[in-house]
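This document starts with one chain, in the form predicted on its own, laid out as structure tokens.
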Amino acid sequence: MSRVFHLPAGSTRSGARRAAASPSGPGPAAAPGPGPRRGGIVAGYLAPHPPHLVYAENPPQNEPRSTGGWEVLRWGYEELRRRLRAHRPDVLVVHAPHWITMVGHHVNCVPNPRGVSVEPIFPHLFRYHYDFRTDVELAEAVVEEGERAGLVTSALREEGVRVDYATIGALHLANPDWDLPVVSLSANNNPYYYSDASLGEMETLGAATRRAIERTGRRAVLLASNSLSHMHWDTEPDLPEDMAAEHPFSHEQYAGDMELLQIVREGPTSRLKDAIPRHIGATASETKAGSLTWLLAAMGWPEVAGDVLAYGTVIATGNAVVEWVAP
């Protein structure tokens, strides 16, 4: 793992900070005592967020209008949303590669985050009003579970700071009724800066967060927010949603998402510890930021095949929206 991420668990600032820690704001009371009631991760998903989508179905928070398209992924999403049901999370636990920091992990524990989320490419398609509960508990405990494990990790507790698009999409996607609580986390950018930076961090933040969630008996979807391989268009049509235009940006970058796909519909998820650096290389993906492999590692690198519920481009971008169940 690299250097650059790492400071020695338990250190004199990351304990200042837990015993400065503020109480749980709103969200789901902790699981009682043993019961018949089982707490944990419950499923993973991998959970694109291009603006495009969340422009392209019309929701009432969203100020842009469209007259639809990219159906095929949300028609994906609709699934994605139904099994989410099935499974009773008490929680949604999101990293997005678009809140990046440049200094270890953060949570966001603000209790009630609002205000007005804004693509700063798009800005035309994406302009999200947002008002959602964070599970303050959980979140809290990811921050310790991580300073634990090494991590340098900070809690986010400024009211007002701009939550990003990506972790808004993702979450709006998988849930647009914006009934439960969340836990979301930033993504450290050293990986584009450091060449010994590796996905191993993200191994380490996602076996904390599953010792978290553990702890706190939560029944836990997480969702990986990021897009496959990212190359993409520097134009767009005159209307954005004419399908005519969509494709992907290249041969080698739609093979390249394929091959993965393909381990991820093959299984088990172990096998995706090497396909996914080599896919990165191949296709400048998205999750170079560590999203996936952070849930995967959450997850425990389960023995399972993954379940494939849509492909599809974004201004060439390739986006597959993918289940995991817990075993």
The other form holds:
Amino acid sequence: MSRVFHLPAGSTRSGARRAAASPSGPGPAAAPGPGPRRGGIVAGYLAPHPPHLVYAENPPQNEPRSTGGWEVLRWGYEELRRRLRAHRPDVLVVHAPHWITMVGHHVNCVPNPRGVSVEPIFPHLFRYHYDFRTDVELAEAVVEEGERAGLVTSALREEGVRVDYATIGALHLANPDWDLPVVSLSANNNPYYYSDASLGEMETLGAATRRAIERTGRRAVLLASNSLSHMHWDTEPDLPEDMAAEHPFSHEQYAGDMELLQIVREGPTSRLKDAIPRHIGATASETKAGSLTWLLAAMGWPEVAGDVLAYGTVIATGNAVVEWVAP
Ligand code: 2X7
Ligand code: FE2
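Got the form predicted on its own; any chance of the form predicted in complex with ligand 2X7 too?
Okay, now the whole complex, with that chain kicking things off.
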């Protein structure tokens, strides 16, 4: 066994908006399907990013090779991809916990991020060569709407800043063809440093994101790049994808995830306003970084149930792939 951790434990204006495909503009729209195309947020997904899932898929962009593993979660992502295409989005908007900003909420406004994203604890699983397009107009609108709502908000414009693996992992798993433009938001991780963590700002950021999407007339799918229960082993098997070593960290962690997912499945989402903080307290859930609350707030806490497409553990952390469709 090798040591890996060191822990003690809408608008209807969508038709007019598209610039010609260019590195700085949104890319080509998804293939038109039946029914009217309206703008706004059409769906949101809980899209966890453990690097193991990308490693197990063996995409050409990732250097390490695997023999598979974590199939049930990956089958859930297969279904997510089918559904995502059917929503015919113009853009994917992702909030991820490993782009950590200590002051404010940052939005990547670099037109064409390119580079190698490396998972610092699992560099033997995730060294991913990325090259994607940002929807700069929407990214700038999110910055403006965030500022207008009183948030400290900042546009990242430095070329060459390495994109974190939680952003890349969720985007790859949701859209491995990378044929949709992206808006990527950081996680302001001050809550990790204060005992009185609050998800309140994510309500404001979510509402600002929604206003920006409606203002620009985009048809958007949101991705919340969060695992659930977040206790993990500090060792991994010699073969990382040895599924004989994969199981929940404890009964309590598993039960905490099931309690949350039961509420997700029953709906409506407003019940999650209490359930998410309770779940964080019980399981050290990665949703503490705010991505899931941001997503549901952006969707206006819709009166719908979520559809759990898969659940599985990755090095003992709980991970669920979930869809919420805008009513
Ligand atoms: O970032 C992660 C994670 N959320 C879960 C499991 C393993 C590694 O990285
Ligand atoms: Fe993570």
